[in-house]
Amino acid sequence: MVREANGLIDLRSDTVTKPTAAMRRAMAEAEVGDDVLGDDPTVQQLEEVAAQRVGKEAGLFVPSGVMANLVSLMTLTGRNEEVIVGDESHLYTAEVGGLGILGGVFLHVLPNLPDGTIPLERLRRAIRSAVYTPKTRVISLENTHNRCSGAVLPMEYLQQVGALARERGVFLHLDGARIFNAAIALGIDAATIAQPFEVVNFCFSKGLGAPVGSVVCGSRAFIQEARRTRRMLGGGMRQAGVLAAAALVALNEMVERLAEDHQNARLLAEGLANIRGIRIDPARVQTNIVIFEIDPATGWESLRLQQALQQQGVLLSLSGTRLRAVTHYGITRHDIERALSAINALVSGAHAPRKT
């Protein structure tokens, strides 16, 4: 396993993974063509394999998860229509309002519960079709749910939302950037999770460790139209097989090892819970994302602790008052133990800053 030359323990995100040696070889040897013209055989293979993995007819390779959400939802909707999303969703909190700006589509935002769900009755009441409101076209869910501690949405809930969507004549979309983390946590395949959804997209460049790319999956007719949307957004790539080759390796070799990331995340969460002054419920950590807070009574606040840990070689991300750590390929049990030791030394030791 490749280690960082600078010795940092980088827990900011699973997007910081480096491609494996097998990925690099596959990229160097990839058979390529012009994908915009439909001539890249490696991209075609990836799209077919990816669609099969989530039980859909066809797939579309795109450069990023943000573009995957844009392509999916702009293809499903028209101007002056709306998409129901959670207030903690990536689509709402981290995509710069692109769907509204580029698609003329409203986001109808509902509160997420701590487990990432939106209550069914709340969803039911939110669906609109009156002449004086935007028409609800899509319900979009996120699984796993990033900002809800990597929560896995239960299958029973997904099936209930799917039944509601069919009853009310709206589409169901899944931002499944980390769908394979959800599948590993539930002990089922990704196609089972994807079954209630018309359209599913997922990332290759997070826990799966590929350098670039996401895929949108749905019916053949939908993907044909989605290609037009991708082109409009500037997502058409030429000899993209060099990227698709790494994503194929990711699908074939990197899914089952996600269980190791989950184990490391649980180790981190349980260790943090034993440090006085850290606020965390380890039971909420189901996958590879650990979110916690620092009690101000310790003399620390989140930003200063993040900066102090960086000086110790431990990198975390910051969201408001919360600190986030994400386990991934390249992070070992020993790294987690070192990170816990650094956090404990700062929070419990004599180095806490004075209150001002």
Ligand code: TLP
The other form holds:
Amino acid sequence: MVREANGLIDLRSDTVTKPTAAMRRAMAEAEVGDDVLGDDPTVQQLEEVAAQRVGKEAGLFVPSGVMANLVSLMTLTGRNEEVIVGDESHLYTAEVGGLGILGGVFLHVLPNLPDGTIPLERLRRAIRSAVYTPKTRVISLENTHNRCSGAVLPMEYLQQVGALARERGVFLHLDGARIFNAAIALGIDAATIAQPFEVVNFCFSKGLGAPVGSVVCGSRAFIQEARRTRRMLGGGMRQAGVLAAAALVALNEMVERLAEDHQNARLLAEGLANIRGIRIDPARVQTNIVIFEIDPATGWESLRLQQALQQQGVLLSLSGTRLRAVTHYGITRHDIERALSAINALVSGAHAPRKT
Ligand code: TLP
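Now that we've seen the form predicted alone, could you pull up the form predicted in complex with the ligand?
Once more the chain from above appears, this time first in line as the rest of the complex follows.
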């Protein structure tokens, strides 16, 4: 890995990774065609391999994770219908309300527990079909759960929600943007995680390091319909094989190494827990996302700490009062040690700003 010339330790997201040399080579050499006309062999290969990896019949390459969620859920639902979703989900908190606005679908929002689940009983009570309510068509879960510190949903829970969904005749959808992080953390196949879900989408451009792209996977009949939805949303791409080629390298070469990101995140979380004034439970960090808060009694508040760290070359993201660090390809153990000592020096050292 070539170090960033600017020496920054960029922990804002795993979306900041740049394509590897192998990806760039594959992109340059990719066989391409017009994918809207069904002519791009590299896209077709990617869709097949991706679907296989999550145990589904077919896949559809789309430009982004947001579009993947939209395509999945707009294809599964119609007007007067609703999707049950967690209040901490990416779908609800970070996608501009697109499913409601573009899809005419009602978002029935239930509280997420800190472990990323929605209690089974809560789901059971929420499913509805009376004449005066929208009809519940889909339950959508997120795994790993971004805003719940990258939590991995337990397999037993997924199976229970799957059984409930079957019993009540609703579809189960997974925003599996980081499904391979969950698979590596649990030491099982992504297909096992995806098994209870009719439709699963995941991203190539997060921890797997590809420059662009996500995939929606489901039955052959579903994907045929999803292709129409993608077209409607303007997501039909032409010689997209150049992107699919990088995504294939991501799937083949970048999955196993996610374990290293998880170790680095754990190291960071444990180091942060040792700094007085930082609030974090390191036991909750199972994958590559570390979320923490700063006690205002230190004299710091999160925005100022984020800015001070940026001046030292350590980039974090901020959501309300919570700071987030995401480990990824290109971030080493040494970078984590450097980031920790920068945070420690600011929070514990003589640099604390005077209280205002
Ligand atoms: N998440 C991004 C930001 O949008 C917050 C990040 O930096 O983590 N599902 C999940 C669970 C996601 O975390 C994201 C992106 C998406 C969907 C959307 O993917 P993109 O941004 O590629 O459309």
